[in-house]
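One chain comes next, on its own, written as C-alpha cells: the form predicted on its own.
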Amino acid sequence: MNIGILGLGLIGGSLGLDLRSQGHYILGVSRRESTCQRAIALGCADESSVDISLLAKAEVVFICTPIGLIVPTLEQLIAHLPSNTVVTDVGSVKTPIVKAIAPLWDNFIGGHPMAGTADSGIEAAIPNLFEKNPYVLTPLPTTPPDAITIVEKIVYELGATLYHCSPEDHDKAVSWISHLPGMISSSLIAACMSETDTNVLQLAQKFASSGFRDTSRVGGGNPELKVMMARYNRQALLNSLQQYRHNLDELIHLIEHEDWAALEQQLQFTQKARPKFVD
C-alpha cells in the first residue's frame, strides 16, 4: 500500500520506519528539504519531498504536523487527493480537528497514537514506538466503514492496542492522563528552580535520581506540543487542573494539621488506584 506521511518528526518518522518494515511504500512530505533527505537516509520514507502533491499517489495519508497545523494542512492537501483516499491524523486533541475536517473530507478518521518520547524531529524517530501502546480512533457515525477498517488494519500492523471512542470522550480522558501530567511535570521543574538558596538548588540538581526523572520526564518535553494541548483542549484541561489543585490543597491541609492517619489513608488509596492506569 502507498502510505503518505505529512510531517516527518518523531511520530511521522517512527510511523515511516514501522510501516516500511511491513512492506508499505512510504511517501513523506516535510517543510524542509533537509528533513526529506534525512527521512530517506534513515529509512523513514521511500520518497520524500517538500511538494505536497507527492501524496496524490497515496492510498492513505497520515497528517503528523503540530495540532494547530492539521486543519490548514488538510485544506491544502485535499486539492491533490482522489476522493477515495483515506486521511487520518495523529493529533492529541480530537474534537476541534474532527469537527473541522469531517465536513471537508468524507474519508477522514481522527486518530491519536498514545506514544512518544521527550525528543522531537526526524532524528528522534525510532522503530516499534507504537508497539503495545494505545492507539485511539475517533470515528463519527458518518465515517465510511471501509475507511475505518483500513486505518484499523494499519494500527494492528504497528502492534498498537486499538481503542475507539467519540472525539469528546477522548479529549476528556487524555486531559487526565496526558495533558494534566505535562502541566504538573512542568510545574514541578519550575517549583524546584524557584529555590533561592543556590547551594540547596545545586544539591537538589545533583541528588535528583529515578523519582525525579520519572515525574519530570514529560515536563522536559516539547513546549510547543504542551501549548497546543492547552489551547485546543482548554476546558477539559482546566477542569483537570482545578481538580488537581483541590487534591493538592487537601494534602497541604492534612500535613499542616499533622493528620498522619488521614494522610496515610489517602496515600494507600492512590497506591491501590495506580495499577488501574498502568501495569
Ligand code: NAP
Second form
Amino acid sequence: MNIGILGLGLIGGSLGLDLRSQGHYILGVSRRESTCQRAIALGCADESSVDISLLAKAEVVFICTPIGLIVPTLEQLIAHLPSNTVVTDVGSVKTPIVKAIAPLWDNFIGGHPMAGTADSGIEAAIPNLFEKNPYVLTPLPTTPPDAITIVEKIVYELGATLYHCSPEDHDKAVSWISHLPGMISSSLIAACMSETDTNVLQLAQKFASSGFRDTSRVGGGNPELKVMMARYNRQALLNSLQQYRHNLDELIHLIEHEDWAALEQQLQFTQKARPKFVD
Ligand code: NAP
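Moving from the form predicted on its own, what structure would you give for the form predicted together with this ligand?
Once more the chain from above appears, this time first in line as the rest of the complex follows.
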C-alpha cells in the first residue's frame, strides 16, 4: 500500500520505519528539506519531499505534525487528494481535531498511538515504538466503515493494541493518564529546583536515581507537546489538575496532623490501584 506520512518527527518517522518494514511504500512530507533527506537516509521513507502534492499518490495519509498544525495541514492537503484517500492523524488530543476535520474530509478517522519518548524530531525515530502499546481510534457514527477497517489493519500491523472510543471520552481519559502526569512531573522538577540551599540542591541532583528518573521522565520531555495538550485539552486537564491539588491537600493534611494510620490506608489504596493502569 502507498502510505503518506506528513510530519517526519518522532511519531511520523517511527511509523515510517515500521510500515516500510511491513512492505508498504512510504511517501514522506515534512517542513524542512534536511528532514526529508534524513528520513530517506534513516529508512523512514521511500520518497520524501517538502512538497505536499507528493501525497496525491497515497492511499492512506497519517498526519503527524504538532497538534496545532494538524487542521491547517489537512486544509492544504485535501486540495491534492482523490476523494477516496483515507486520512488519519496521531494527535494527542482528539475532540477539536475530529470536530474540525469531519466536515472537511469524509474519509477521516482520528487516531492516537499511546507511545512516545522524551525526544523529538526525525533523529528520535525508532523501530517498534507502537508494539504492545495502546492505539486509540475515535471514529464518528458517520465515519465510513471501509476507512475504519483500513486504518485498523495498519494499527494491527504495528503490533499495537487497538481501542475505539469517542473523541470526548478519549480526551478525558488521556487527561488523567498522560496530560496530568506531564504537568505533575514538570512541577516535581520545578519544586526540586526551588531548593535555595545550593549545597542541598547539588546533593539532591547527585543522589537522584531510579525513583526520580521514573517520576521526572515525562516532565523532562518535549515542552511544545505539553503546551499543545494544555491548549487543546484545557478543560479536561484543568479538572484533573484541580482533583490532583485536592489529593495533594489531603496528603498534606494527614502529614500535618501526623495521622499515620490514615496515610498508610491511602497509600495501600494507591498501591492496589496502580496495577489497574499499568503492569
Ligand atoms: P516531533 O518529533 O516534533 O515531530 C513533528 C514533526 O513535524 C517535526 O519533526 C517537523 O519536521 C514536522 N513539521 C512541523 N511543522 C510542519 C509542517 N508545517 N508541515 C510538515 N511537517 C511539519 O513531534 P512528535 O512527538 O512526533 O509529535 C507529532 C504528533 O504526534 C503530535 O500531534 C503529537 O500530539 C502526537 N503524539 C506525540 C507523542 C509523543 O509522545 N511525542 C505520542 C503520541 C502522539 P521538520 O523537521 O521538517 O520541521
